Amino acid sequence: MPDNLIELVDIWKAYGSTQVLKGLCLNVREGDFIVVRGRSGAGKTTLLKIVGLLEPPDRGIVRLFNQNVNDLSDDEKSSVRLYKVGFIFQFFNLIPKLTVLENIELPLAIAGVDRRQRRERVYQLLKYFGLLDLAERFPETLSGGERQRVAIIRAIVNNPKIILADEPTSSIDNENSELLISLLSRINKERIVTIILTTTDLYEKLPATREYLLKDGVLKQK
């Protein structure tokens, strides 16, 4: 039985007087595709920020890769985010002045990969996912679906073990949503990448190994 990649134990988080998470618990194993459903403001983004080491909880234990992250320095947390966790945001977060190729290779540049290796890896991924013709285009020339697929490729370019996808289908149409979910499912199965995806859609059929509803600050398995 594989160890948990992610363990959240009794997680509490408040912003001012608003208590967002209330004793939340979650275990995620390698290869899981976890879907967290919940209405806007339920705390889904907060949950992903805590898992992705972007914010600490007020109380509770966060373990990633069998290590309590409270024991990590800021530099060590940054290294985990760079090499082991990929983020997909609701509004793409592509840099307008960079081409698709340059946007995708940015995490590699930050990681110190030389230019030739960066280009080679990015072109391989673009070709693999059928987006090679977008390499030299700028984000403003792309459709919403294309931007989100580029954002997915950027999220996996450093071969992370975990992808955190924050409402990735909310800004695109149904056809592109299906393409995006298909792409994430393919990455999950073929590359054995563990995925946590959040959505406000309470009924959309998704390729999840487990589904949860985030309500009143706690997760309930569906």
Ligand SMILES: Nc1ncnc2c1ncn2[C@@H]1O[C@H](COP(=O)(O)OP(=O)(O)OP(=O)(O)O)[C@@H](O)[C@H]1O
The other form holds:
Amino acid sequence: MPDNLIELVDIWKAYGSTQVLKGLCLNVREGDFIVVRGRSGAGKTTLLKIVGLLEPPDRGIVRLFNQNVNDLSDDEKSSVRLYKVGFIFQFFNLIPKLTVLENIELPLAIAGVDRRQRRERVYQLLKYFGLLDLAERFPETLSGGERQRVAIIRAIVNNPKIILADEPTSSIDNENSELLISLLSRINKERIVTIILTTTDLYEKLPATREYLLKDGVLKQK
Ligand SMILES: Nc1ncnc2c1ncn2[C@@H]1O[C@H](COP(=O)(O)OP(=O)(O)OP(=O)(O)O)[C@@H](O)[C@H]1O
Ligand SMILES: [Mg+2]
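Next, give the form predicted together with this ligand, keeping in mind that what was shown is the form predicted on its own.
Let us now look at the entire complex, which starts with that chain.
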């Protein structure tokens, strides 16, 4: 039985007087594709920020890769984020002044990979996923669906073990949503990347290994 890649134990989080998470627990194993559904304001983004070490919980234990991360320094947390976790945010976050190629290679540049290797890696990924035509284009010239696909490629460029995808289909149409989900599913299966994806849609069909509803500050398995 594989170890837990992500373990959340009794997580509490409030913003001011808004108690968002109330003793939330979650275990995720390598290769899982976890879907978290919940209405707007339920705390989905808060949950992903805690898993991705962008926000600390008020109380509770976060373990990633069998290590308690509560006590990591900021530098250590940044390093986990850079090398082990890929984010796809709710709203597009490509940098407008950079081409698709430059956007995708950014995490590699931050990691100190030299330019030739960066280019090679980005072209290889774009080719593998059939997106080579987009390489030299700027984000503003892409459709919403194309932007989200580029954001996914950027999220996996450093070979992370975990992808956190926050409502990646919320601002694109059905056809693009299906393309995006099948891209994530391939990444999950072919690269054994563990995924946590959130959605407000209670019915959208998704290739999950496990599904949860986030309600009243806790996760209920569906
Ligand atoms: N930085 C913050 N300061 C104050 N309140 C916050 C902050 N971030 C989130 N909240 C509140 O916490 C609650 C949960 O927010 P969160 O963004 O996690 O919800 P969500 O499930 O992602 O919603 P959506 O589907 O609309 O993105 C909301 O009531 C929100 O207003
Ligand atoms: Mg959100």
